[in-house]
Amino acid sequence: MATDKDHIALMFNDIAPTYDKLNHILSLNVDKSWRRKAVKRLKKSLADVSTPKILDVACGTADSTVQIAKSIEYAEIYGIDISDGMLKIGEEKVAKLGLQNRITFSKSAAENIDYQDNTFDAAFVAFGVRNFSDRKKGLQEIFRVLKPNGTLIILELSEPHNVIVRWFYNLYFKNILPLIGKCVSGNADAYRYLQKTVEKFPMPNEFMPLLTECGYKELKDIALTCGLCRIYQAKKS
């Protein structure tokens, strides 16, 4: 019997060939800046670790994985995702860049990570937490595989607080984004799904307590681009 996770995987398999192109178009390339800022925080948190092991959860087509590898040249990176289509493109991208000796991919869901306890110095999730079928369980699994004092960096889309910005945001996300998504990928439903998952994702005053409940400490919330995107940073207690 198909599960929500199965449906999500199939959807991402379908849009995988155009995923990178659409991300850049739909965000006007701002997503690249968001990733750089998140990876910069990740690198700073690992300044005292000689050869860190980093888990990139819901790595997709490996845009963030590659960014991490380029920025933290001494790191070993492990990318996991539930979509075969996304992983295939990620593997091709990494091979083309000659980074396959430092990046390892495997098919795995955030809710059931196939690594032992206390394995990673840091974990990174870019635009993936809202796709977890069980948000709390996914965060708890990441907590489990992090080493004590290991860092979690989450980069996630968010609804802006400002009334004017929110009006334009709603116009774009509910009307323009699915249309562009359909034209480029042929799948408007996938981009309606994106809009719905962003709407349902908890605001910081709800998400930060969830991180605390899962055992994380030293929480930080950084708003980017008028709150259209946020970086959440935390440590394993």
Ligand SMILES: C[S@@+](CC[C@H](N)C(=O)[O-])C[C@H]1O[C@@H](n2cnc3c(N)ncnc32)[C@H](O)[C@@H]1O
Second form
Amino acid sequence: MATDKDHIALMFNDIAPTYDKLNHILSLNVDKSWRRKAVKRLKKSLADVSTPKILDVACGTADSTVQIAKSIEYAEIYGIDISDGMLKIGEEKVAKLGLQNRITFSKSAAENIDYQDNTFDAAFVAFGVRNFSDRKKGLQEIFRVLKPNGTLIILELSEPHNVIVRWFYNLYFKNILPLIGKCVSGNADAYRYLQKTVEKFPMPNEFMPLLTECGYKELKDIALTCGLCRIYQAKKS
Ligand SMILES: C[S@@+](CC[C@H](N)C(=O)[O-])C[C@H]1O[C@@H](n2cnc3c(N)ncnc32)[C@H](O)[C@@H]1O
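Show the form predicted in complex with the named molecule, please, the one above being the form predicted alone.
Up next: the whole complex, starting with the chain shown before.
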């Protein structure tokens, strides 16, 4: 399984042209409602900030970035990602929607964020943390660029607890998803990688202590759709 940044970036460059389409097919469009729920929490956490600065880490093709811009009208948004291919599609999408004055993209890894300490009122990571080549370093870097009391929202896939849901989940993720991924993107490995990263991603009882170790406080863990996806919410102490 690819773990270094260059390999991961190349893989996302390869699937970038079909990423959005496949995302919606593979999740039966449920990803849209997961994103909406996460963005709603982000917005609520920023209720007292008039012009928030928000960092979308591993922004990919900017689906969440756009949703944040539409939902939080006065926000200045900064998207970072390591894949040129994903960023290019994100930039085109944002330009088509006329949002380019509010969203700035740059190529940067979560483990080495190109912004100064205490810059952002909030950071958002959708389906990105499990791809970080150094998860702890990425979470520490996000902590560094957040302002004190700034909010971190993470949206991430997870393995469901319930045995029956888990059985269907395994059938779908291990057999059907790589097949559809191969047919649409031509890259079965990338979609096998997706399944492996979800499998390897820690459950909340391991992930929450990592957030604490990185300095975050007021942690929340919200399960969505039988635990297939989770929102983690935290604050910089
Ligand atoms: C599954 S996509 C998610 C994209 C987007 N956030 C979304 O919600 O659709 C994962 C993204 O993480 C990016 N990525 C992987 N490792 C990264 C890292 N270490 N730092 C920044 N971005 C990374 C990939 O290039 C890819 O665009």
